[in-house]
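Take a look at this single chain in structure tokens; it is the form predicted alone.
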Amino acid sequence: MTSIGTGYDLSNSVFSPDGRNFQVEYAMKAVENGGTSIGIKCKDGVVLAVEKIINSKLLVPGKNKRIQTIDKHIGVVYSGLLPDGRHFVSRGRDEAQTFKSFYKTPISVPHLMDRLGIYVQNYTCYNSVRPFGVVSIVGGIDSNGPHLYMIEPSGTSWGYSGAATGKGRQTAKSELEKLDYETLTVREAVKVAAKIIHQAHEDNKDKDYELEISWISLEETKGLHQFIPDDLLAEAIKYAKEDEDDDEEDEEMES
């Protein structure tokens, strides 16, 4: 079968003869053009991080946040089209608020993922809409402990110990696979996340980037999703750059 659309990519609600939905595949291409986002589930919480590419020197530092809060105990980071990501977050907030007003208790992370997965999947079923151009990594804590999920444009959601998406996802995944999630704490994971984002930025090193990191932990944030303190962020960035300098020195000695 041919690997190009040949007419089957004109509609969002039609499969090709070999069972592919080309509009969903094209949405993934939009995600691959975005900055790298990662999530790490630790023994005591979750850490989210994103490489926010600086496309213009006129942008105000610290604005246009890419990590957002869905509920007090749930955060999200995404790669791809920013307006689609904001729409996804808005829907997540609606789901969380509706659940809390009806059941008088905060929504659990797995239940929220089920609801959002259904919502995203609906955008692949009708000809009048297009799929979401984002892959979202959602992390949170509930009565069952920390959770980390990733939702794709198809509506598929999986639970992860470590997740990565965006342009440098392959580099990030390779580093995430080396971690021991049973012993890793959120404070340690903050430095690890900064290092992984710095390494993944090599795929887009012609542009500067701004690092955003947030965490959710019963010990560190009392179960709330928050951005890490500025001093810890500066320490993590310093750690990532120092580690890179050490690697370069080792390479020079070997050569």
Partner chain sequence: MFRNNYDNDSVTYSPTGRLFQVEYALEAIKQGSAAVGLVSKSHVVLAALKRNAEELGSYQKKIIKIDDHMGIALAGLAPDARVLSNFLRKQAMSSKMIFNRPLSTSKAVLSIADKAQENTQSYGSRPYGVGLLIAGYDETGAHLYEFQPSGSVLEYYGAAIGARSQAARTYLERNLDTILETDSVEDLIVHGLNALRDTLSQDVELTFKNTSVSVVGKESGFTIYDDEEVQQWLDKLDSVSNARNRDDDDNDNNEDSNTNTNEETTTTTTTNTNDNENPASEETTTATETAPEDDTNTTTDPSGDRMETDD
Contents of the next structure:
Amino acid sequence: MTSIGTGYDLSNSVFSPDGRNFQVEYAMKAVENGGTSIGIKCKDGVVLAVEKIINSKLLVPGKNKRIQTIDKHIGVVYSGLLPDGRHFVSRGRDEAQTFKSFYKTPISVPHLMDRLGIYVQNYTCYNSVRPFGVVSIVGGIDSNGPHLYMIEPSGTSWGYSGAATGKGRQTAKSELEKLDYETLTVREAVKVAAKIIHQAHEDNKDKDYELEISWISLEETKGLHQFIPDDLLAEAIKYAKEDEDDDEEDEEMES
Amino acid sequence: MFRNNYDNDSVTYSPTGRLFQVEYALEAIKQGSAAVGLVSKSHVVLAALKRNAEELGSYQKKIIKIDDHMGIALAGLAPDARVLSNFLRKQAMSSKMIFNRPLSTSKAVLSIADKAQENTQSYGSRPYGVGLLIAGYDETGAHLYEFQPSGSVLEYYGAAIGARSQAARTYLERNLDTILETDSVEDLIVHGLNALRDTLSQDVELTFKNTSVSVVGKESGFTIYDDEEVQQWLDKLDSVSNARNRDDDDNDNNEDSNTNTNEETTTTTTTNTNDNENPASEETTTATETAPEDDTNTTTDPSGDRMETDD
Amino acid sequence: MNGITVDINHLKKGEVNLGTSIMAINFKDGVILGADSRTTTGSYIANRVTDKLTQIHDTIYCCRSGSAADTQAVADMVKYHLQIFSAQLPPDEKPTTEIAANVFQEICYNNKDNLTAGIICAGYDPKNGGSVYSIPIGGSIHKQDYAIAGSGSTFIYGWCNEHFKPSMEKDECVDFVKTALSEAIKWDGSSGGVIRMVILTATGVERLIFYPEDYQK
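May I ask for the structure of the form predicted in complex with its partner chain now, the form predicted alone having been displayed?
Time for the whole complex; same chain goes first.
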């Protein structure tokens, strides 16, 4: 790595001669080994899912949730340094509430992303702070329909149809690319998400994982961000593990 | 001792995305004596090993009451724990005053977690140097959380922090099913003390002076048993000393040991190929490994604890 | 002032007052705002051709009553907030009337002890069509099919209630506003001058003006 030893990577907010901020790049490294998170934007809503790595069998199953809610209609999942993720969510909630108390109307997803982008970017500008060690996938529904965004430690955020981050992101991305987002419904996407996380877990197979899925849809959840019901989760897990050997068949079923 | 350029403060990432200052803070927990926590359906038990600086000195308090329904056990820097417990007490009081309702365990834990996270992302303050086990009983039942200076909190059925805590975790994992099923508070405490006993070095025994126990649950508010009061529980143990050969045991059980720190992230970095950024760990651990066992201070469990840091 | 009853006559000596007749009403294609044009300082008419219909955004307007200085300042503030807000919207989108009205309400409520401002905020946006919000002194907000306000409005409550119909045609609605305001002007000493109207629809803004000889029967 050319960054090491030059001294340009020892402090945040410092450019190297070729115009890079190494501390931001290192922050991305913290993300790249985290459990895989994905988001799928469907015609009628958004599905978020995460591969929650279980490091100890003493952990209480089903607790220690990784998907969080920013506002009633907006959910978020992230990979990387989890405490940083909670900081991010907490700021998101502040922004959403500030907006709502002034304009008396829920914040739109793009506008929230604008505000959070500014906040995250700020943490790349000063040597007294470090960039966020998370990549967050934010999904929500507003008056303009479903939205899905992914925001990086640099503060850049892009809109996506299918987004993936964390250790298994490459596998997940190649699966996400096969989906038809014009026709996909959230109910279908829940199963697809379970399958993708299952496939992405191949990259981290030595550890157990727990699957967490949430959705937002006008039909299914009245526009609220919620965890999917237990029976649907069980069904999705079953589907994901169904025919682990023959991947070809599943892909046909998905599209 | 090795030094590297990336471990001076908590606002600098290493090239692999690690925060060494935060990881070192996690090491501070292991300098403290062990604390163990475990839950049944209706109760949470904390058990901790107290230390005294000298023979005639008093023992450092290890379990702190937060409210009638909540308490913490600590390992690491006790002053930091006092800051956090004072904060928790304020939270608990304002919850009662504003909402007329006891503070929920999860909210309590997240509030100090967010506080700890701030210290890992800005220059000028250090991360907290203490690990906590938070035991609480609220409207959603009995809960046990582990708090770490990284700002991570996780809910456990059983957890152990501090020196040689891996041995206690091993005990808890082996007996998890019976612990979860037990209806008897007494059994729960005995399991807690058994786990704690496994963290002892060979020349130390559990006594009513060095052992603290607390219970919180459905009918009972948070109660701490210290000194003479703890003897009743010690009497129920088959032995008060660590019978097993600790070193062998630890090496056996490294595999499934992980108390994760920040994240599930850097599991792969245990074997560090990059000399330049390899922090003190390798060197220090070998140093203490060869040193004679000294339970008052440098109680390090080289192999088991190494796993913890790097995860 | 005790917070429950609000003294609307606490203008400073010589402060310019919009002793006023204003109204806004939803109709089939959007919304019409109407106002007289008299601004008084005590018994002196400071301006006899005032424009009390102030643009907040492309197709969002407000009718101002109360202190001229206060309402101009509040309108400026809301205008500023809406500019900031719309700059952060996608390029093809505009703020809704609801947003503008809520900002009016927020400012009027937070500064209620220092303001004499009775505002009607009305506008057209593609999502909701025409909408009318009344933000009277005190800083409450009321969504209505039509709203009347100002000192002259007291004289036309009954007439408006009797003759209002939802979804009127444009010409019918213009007549409604013209008749209502002419009556208000007739009976209220602090209202007078011309009748101004703004019509906000999908096609944009249309302004009308009626001179005393046009509206006096």
